[in-house]
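Consider the single chain below, provided in structure tokens and representing the form predicted on its own.
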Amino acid sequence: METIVKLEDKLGRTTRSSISQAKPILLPDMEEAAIDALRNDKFVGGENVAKFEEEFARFIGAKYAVALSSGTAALDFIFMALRVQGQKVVTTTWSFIASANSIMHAGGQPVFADISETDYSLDTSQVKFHLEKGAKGILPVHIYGQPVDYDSLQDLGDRYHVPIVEDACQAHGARFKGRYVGSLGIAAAFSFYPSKNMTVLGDGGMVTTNDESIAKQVSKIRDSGRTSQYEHDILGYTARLNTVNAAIGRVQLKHLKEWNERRRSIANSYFRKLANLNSMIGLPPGPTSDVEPVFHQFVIRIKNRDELKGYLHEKGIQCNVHYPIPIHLQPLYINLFGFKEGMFPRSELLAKECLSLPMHPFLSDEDVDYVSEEIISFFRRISS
């Protein structure tokens, strides 16, 4: 399926039609299975989401997964079963806003930590800071796919005895020394927005561990504390996922490691084609022999990076920015803990360059090459 189109204006000349940066998948297979839960299946509750979690543990490797109506559900329930009220949990301004949220959520302080300048990750030596202060846990959050040095936050977390949760909204299918992101953490959250590698074309969410309790709890909460048909024991919520999104899941969980091959292979062309750029432009961090990242997101830096995206956007190439504001200086928590410009200086820097270029199975080669030329073009444009 290819988003690149030749098409002639008034004057005879060739034009391409938009280039998207994310593109949500629906093909037939998940019409068919949309259907057949609408048809066949419970509206609520349903075996598709049984065996939507039973397939996607499967493929993690974890013993439990629990599925939800949102990635933030998800984190927002393991720090709920984990008990952080009261408590402080190390995490990165460097990410959607719900990651910090989640900790807060559950009525525990979020504490920051600036990003790492190679895979824009926590910098363990301020989640050591924050550790020796007294914090109990730790969020890391597997940035545009990319997985964390998890060895080092694994160490920090056994010395100090603090629990180590994953944020693998970005993440699902990405491994770290031959582990899948989920798998390794006390337990981990991934998100199914219509955006990520695999979605459920709506909000949906997943819950992975291998702890029994902490699945249960979160099994509870997301069905109103729940206890039996009209018995309630604790404060819940209704984060249910609906059975129709979860059939889409079942579908797009099978389709996800050839999605990934293909966005790896998109990332290698770019790669290959914007290397003789590399004094101009940041790449982002690649594959190594302990990560293999899954491109949610492919990043570059450029310090005139709103020139660039314009340029793109006139070519008909979309693309975005993600994040153009760190969690910190977010207005709610600068009304809520006095942040200000320059505490997390790398995390700050970043959002004045980062720029995500188009990212996803149905790009075509020809769509690389053409938003790869422009880059090309534009730095041309500027140095002539």
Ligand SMILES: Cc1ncc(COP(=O)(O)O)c(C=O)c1O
The other form holds:
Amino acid sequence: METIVKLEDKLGRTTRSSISQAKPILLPDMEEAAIDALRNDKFVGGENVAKFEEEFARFIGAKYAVALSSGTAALDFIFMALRVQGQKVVTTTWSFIASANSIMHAGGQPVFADISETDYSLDTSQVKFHLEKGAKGILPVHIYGQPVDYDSLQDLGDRYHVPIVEDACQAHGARFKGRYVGSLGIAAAFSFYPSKNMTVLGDGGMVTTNDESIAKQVSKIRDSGRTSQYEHDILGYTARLNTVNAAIGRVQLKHLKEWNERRRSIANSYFRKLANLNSMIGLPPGPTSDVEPVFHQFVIRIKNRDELKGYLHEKGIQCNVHYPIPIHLQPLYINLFGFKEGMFPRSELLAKECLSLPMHPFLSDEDVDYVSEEIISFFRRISS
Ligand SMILES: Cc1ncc(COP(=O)(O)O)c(C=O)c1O
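Please supply the coordinates for the form predicted in complex with the named molecule, as a counterpart to the form predicted on its own shown previously.
Let's see the whole complex now, leading with the same chain.
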């Protein structure tokens, strides 16, 4: 699939079509699987759903996987299964809002830690502070596909006897010390929203866990809390993954390793080509001997972020800001808890400086060269 097409503009000059920042992938094998599921499987609760769960659990290295209608439902139902009602759970201010919301959906209260000094992992001293004050769980987020420093969180979880729930919604296939994220904590949530490293080409999510009682409870909550067709003993929802989406997810899962490999190779090129700008931009954490990221996003930091974003936009390069507002400064959280600017300064600064460069497996080497060269040109222009 070509992402750069030479076009003629109105004056007959050759221009590039834009390079998209993210790209959901629809290939013929996915279309065939979808049509086959629509024609031959049950619309709801079909064989494709059970197979997708089995295959995803095997891939992650977890005993159970439960397919859901979204990543948000996956997080919500884990916290409902863990019965966090009335309790505090420590999480990050640096994520999509669903991470913290899920604790409230289950009747708990999110309390926040800032990101760490060196990467997007949680500041463990702030996590410890909340655990000492009685928080009953930890929700780290493997943001941008970068696994958090799990060992230090696990030490805290063990010391204070609290469970760790992983938000792996951006990290399908990332590994920490050789283990896939989603197999590290008591349970984990994945999202299959179209921009993710793998998608069901619609909304979708998955819970992975080794705990049979969590798997059973999540399955029940997603299915109206039923014990049999018309008997219900808990308050449930209708939040199952549709069969046609599961069929697409199964095909996407087969491509995931190869796509993640391509993302890593693109990230390597960005690291190499932008290395000389290191005093002017911040590059993302990247791989270490313990950590294998999957680069859901490749996020750089730069003081004059909006200027660079505008410049790249003019050059046909689409970039995004993930995220312009940390969770504690969302109007909802200000209204509910009275958070103020300055409370979590590292996340607040990142919100002003972060820029997500184009990152998806169908970027060509030429695209990556072009993006990198235009970033270098931008700095040449502002320093001349
Ligand atoms: C870190 C994180 N958590 C949770 C979610 C929620 O997933 P969904 O959009 O599938 O409900 C997302 C999705 O964007 C996410 O990026």
